[in-house]
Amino acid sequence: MTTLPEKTERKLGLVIDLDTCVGCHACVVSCKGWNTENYGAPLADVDAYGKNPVGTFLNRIHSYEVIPEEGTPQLVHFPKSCLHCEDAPCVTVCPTGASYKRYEDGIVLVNESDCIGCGLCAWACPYGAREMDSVEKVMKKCTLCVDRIYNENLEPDDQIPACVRTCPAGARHFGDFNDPESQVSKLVTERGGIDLMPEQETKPVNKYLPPRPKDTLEEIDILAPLLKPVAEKPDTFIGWLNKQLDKI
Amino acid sequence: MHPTPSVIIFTALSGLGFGLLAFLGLQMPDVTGGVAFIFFAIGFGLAVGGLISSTFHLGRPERSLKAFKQWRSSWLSREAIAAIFTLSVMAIYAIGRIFFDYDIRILGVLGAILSLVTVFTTSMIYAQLKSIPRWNTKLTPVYFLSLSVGGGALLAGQIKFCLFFLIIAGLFQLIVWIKGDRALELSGTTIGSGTGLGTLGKVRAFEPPHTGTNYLLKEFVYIVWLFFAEAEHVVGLYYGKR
């Protein structure tokens, strides 16, 4: 079914703090390579090796200047896959019901025996989360490791999505967004996370962390005055010999 | 956007061929017998090859019969339904005109409302994309059925009709195309509210998420044909487009 459920019991998401990525792409590569090798079809690297490599990434990592209106420019780096939208529009247009959004906890989701590659749900998504296999012919997107979370194979603290797991800087946070208590819902209140394109009205459920105001320092000049200049003109016998050496 | 060729040519030629069946099941013109076989034939040719042509862009066509299931939600899916259904009452239409001289009077009128609301259904997968501020508007509808009810009428010999819809659609083409320059700015989306740092100054896309290029580039940045040239994504401003 592509209708969306009105309300999912969880709502799990992850939390991105753009304040501390440090823009290393080590979550790009851990989530290629376990969605590589696990659930659905590989990720297609066509001409890997050649001059002109291109491939399927789930989770891509941009860098954007901001430039204030007073003070120097800041880079940030911007980590963007699917945001689990709760009005996701990927899910509506597809005619063949392949994409769905979960009822127990909000994951978007594509039955890739089902999908037939029309591409129109790539169209509909405002945030380009989701790319087009060019081996396997069918739409890839992030699954937030729905193979890892509920895997009672791995170790606990591999029970969370592979890019939150190898953030080494601690800037990807996963869990549910229904509960007020979670760690996810505590920073987005603590830190005033927000939605990407609001004005799409898709109502992401992943929330990003705005990067945090820089420190100012205020004039604090203790020496200062013992630094200063003992004469700002040299005259007598300094002066002389400045100008002296000034002709040679 | 840049989709491949055989949406191009599923988006013209079956908004024409639609239009001219449309126009048959008026009996406009009112023929039977071997006239009307070739106007019926190149009605059909060009819905069913449009039709046909758009499956050549689907990953995985020898699924295509999945696409009429979610119809409920999916333009796409009640485009499909809607096309089979026309063709269908058409054919039977056809059957009685081309064969028996018989005019099925009220399968042909239902056949001519059936392919404007294919159309319509067509047009809607584009309208409905909020991703596409220039395509996101009821001008889309209204643009798509006046050129199909258009090009039918200069299909099937009707100048009069042809000219008061080629009129029409050349003055929706205008609307669209000056209203369109400015739907992106008008839609608020921005680079700024692509990425929240809008608020913090002026985003600037300083480098790209690779070194070669992606899925997303190919089909929403690179830019081919009027409309689709024209309809710039919205995740064109992720990399730096306007």
Given for the second form:
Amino acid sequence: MTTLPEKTERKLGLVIDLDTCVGCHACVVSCKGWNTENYGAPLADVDAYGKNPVGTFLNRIHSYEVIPEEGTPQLVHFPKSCLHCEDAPCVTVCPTGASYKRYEDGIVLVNESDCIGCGLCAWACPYGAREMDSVEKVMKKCTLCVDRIYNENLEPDDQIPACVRTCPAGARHFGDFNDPESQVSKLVTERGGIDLMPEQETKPVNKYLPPRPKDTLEEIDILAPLLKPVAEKPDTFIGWLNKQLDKI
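Could the form predicted on its own be given as well, to go with the form predicted together with the partner chain?
Chain only, nothing else included.
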């Protein structure tokens, strides 16, 4: 069995803003692209357009309709990947030492050459963050793009995980949680970052920022679309144009 470091020099991870995520799947696509072309063996895609498609993804987005006790329902998009837990059960259960947590930055990785595909780590992970590659027969998981964040051939702006780099809504943030002055540490403090399933006691490094309260309308006039506009006479060109188009 693999042992965990008592502490790590850095604690690299993600902060995901559930209030900002729009569920566009750009992070899923960029993750798939980068990890298929670079780190380790390509991520499998078998019969992608057939009756029985099989594929490996390290990052997925789930969407849920949330109905609060007060206010209107809202749609929450929930990205999920490996959380790089401090007390990672996927590491301690590995019989070959293929799964391990790095001392220098806390990233949990899989040495694919030592993985025998037994699936114990997937069974131990409470978040469903590991996937068996149907082609390579080894376990795959998020690496926090370890081959990007230390790659000095890349521009500084690109030395972050692919999912963070590509997010159009700025919902994903990357940094060192051991540094209280880092952006991720400040976001967690200011917005009340939370753990996923804290009852599992895995101490996930990645944090989620909860959605902010939404504006509510106490009363809606169903006849509003039929009411006359406040301005009877158009005072701009666009207003005049709309008037002329209404006559057609």
